[in-house]
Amino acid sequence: MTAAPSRAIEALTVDGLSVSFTVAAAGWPRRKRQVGTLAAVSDVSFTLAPGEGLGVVGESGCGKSTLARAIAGLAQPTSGVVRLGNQTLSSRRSRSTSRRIQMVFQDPASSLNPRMTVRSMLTEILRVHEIVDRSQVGQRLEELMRMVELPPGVLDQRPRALSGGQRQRVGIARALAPLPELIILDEAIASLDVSVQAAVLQLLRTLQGELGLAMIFISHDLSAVRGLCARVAVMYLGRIVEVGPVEEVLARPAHPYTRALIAAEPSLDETRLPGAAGLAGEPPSAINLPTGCAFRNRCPVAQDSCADSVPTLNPDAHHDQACFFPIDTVVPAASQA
């Protein structure tokens, strides 16, 4: 192996993170007339220990990707802070701080430069961040290929010559190249075949164990979250509504929304009719949220008092949940399959 410098891995702290976007009127003339403010992420707080895996789940549009981009420094937070150890990371990050958190995106075909070979892409990262001496670049590139279980010949290929699974492994190698402390995977297996998904998940588990990497794994696949992550956070309309150890949250969900997500998970053991998950209707507009609990109009246990205030995360007997009327029953075994 090359003499890549060691790095001290520190805990991630996200404190009160919010991201909002101004929505302008459409049509002609093109005047920036403000229609409203879209709250993509609202007051999100959590910690992530070194080497820990956190799954983030929720419906499309709930703010998972925006949260990931804000943590990685690719989106401007409206408020709140992101810290690694004792260092607060601003949205405009220096070269030395930007390398500490890296992302792997959903579509490797669009996230990799089609004009560059894999060797050129990775070499540029190693040189910009000064990871190894110039004389050791070639050796380090081959080491990165071994880490993601690709043959060295891939280095001289362009992305279009690779399969989807190979491209995603290159995306993982690119994220590993600057020696990050945290990797954020945003639906990183969603575009892959099922057999390839399993291989990539096994690779991520191996890397997590060998390198001590912390990971934030964003996915709609609860089974993948179970296999990779120690904890899971459930998001709804920009807020975390439940968070805790993955086995406890998915076996004993306290929030009705989490229960509905689990009930909607595909199962080979039973036939489910449309609407059997108990989650009716569409989420309200993020520009015009209802008062109180944003989930109350779809919630089977909502009361009139749910409109009075926004529930915050509170610990119960098992984990943290944000519901005025939490459920304390075990999910049936068939729903956990």
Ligand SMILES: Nc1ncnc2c1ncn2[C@@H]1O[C@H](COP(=O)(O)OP(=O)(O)O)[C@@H](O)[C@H]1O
Second form
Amino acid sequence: MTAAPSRAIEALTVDGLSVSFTVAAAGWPRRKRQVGTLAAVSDVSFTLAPGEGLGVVGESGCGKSTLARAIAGLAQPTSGVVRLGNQTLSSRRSRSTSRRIQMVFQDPASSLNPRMTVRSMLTEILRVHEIVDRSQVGQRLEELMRMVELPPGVLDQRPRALSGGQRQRVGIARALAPLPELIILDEAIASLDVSVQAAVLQLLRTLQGELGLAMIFISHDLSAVRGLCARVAVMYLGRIVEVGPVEEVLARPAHPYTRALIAAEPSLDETRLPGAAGLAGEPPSAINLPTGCAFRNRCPVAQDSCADSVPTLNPDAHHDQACFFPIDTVVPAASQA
Ligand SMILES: Nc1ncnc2c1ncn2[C@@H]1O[C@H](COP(=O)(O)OP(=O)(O)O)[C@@H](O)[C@H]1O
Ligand SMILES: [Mg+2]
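The form predicted alone done, now the form predicted in complex with this ligand:
After this comes the whole thing, all chains and molecules, with the earlier chain placed first.
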């Protein structure tokens, strides 16, 4: 049986989380020392039950990584709180609280120390977090290898000797070693070959089932999200614009941005959503956000009034969305033919 003690797993609450950066504003002469505030994450709130999977999608620059880092204690929130159960996790985390939320990054090659063997890297983590007695370290390391479906011989390799898929499995083992309650995977399969992606996704599904581990799965790949997560949150310029059960959101997106993301992924646009077009251009700079709805400059259904105030998440008939003119999610009979 397991050499590691089991621990209670608690729900995650993210409440009003914002992260902004002070940056030199482009086009302004540096000598005047004019700076801008870049709102990377704005007023994000959600909860995640123990063992639940939440996908986070949105274009590059929409704040997904910054949100992940703030939840994991790697970025300092400007406001808002992150809680697990009743415990508020500040951005300066003690060892015992940092243990509880772990991250897996996109590029395993650059996130693993090239000089250390897998064994020494994982042993260090077990030691720092006091996960098992010294006498049980070897057994726990082999168990971690089994969990990520790697042969025990990998323990004595350095990252360079491993394939991309093996390295990412080591990245996952490293995240699992401190017995987290939640792991956040930030584009963790994006740099792998397609066949390797499928195998790693399958592994993540197995781990979810076996460990009851909650996951936040950040991805550009909506079908990967659908395969792994019960819920999905769509981010646009720092805000969640739509969130709900994944099948529901993908089949009946209420926000025009979600609809455009789905239309851009032809394999998912099975229902041929009426009026859906792909996305033109890129999100505007997060330094000078437009007033009101940040999506209105690219939105096919925007009205003048969308400039007046920032739309907040509202529960509509099916799930939460933040658009003043949500798309009628009832597909007209004529377009179903
Ligand atoms: N350390 C930082 N300093 C300044 N700006 C940052 C920093 N990290 C991220 N940003 C900016 O915050 C915004 C969100 O970035 P990010 O969270 O990486 O988005 P995503 O992961 O969705 O691509 C972007 O405009 C990015 O340039
Ligand atoms: Mg990112």
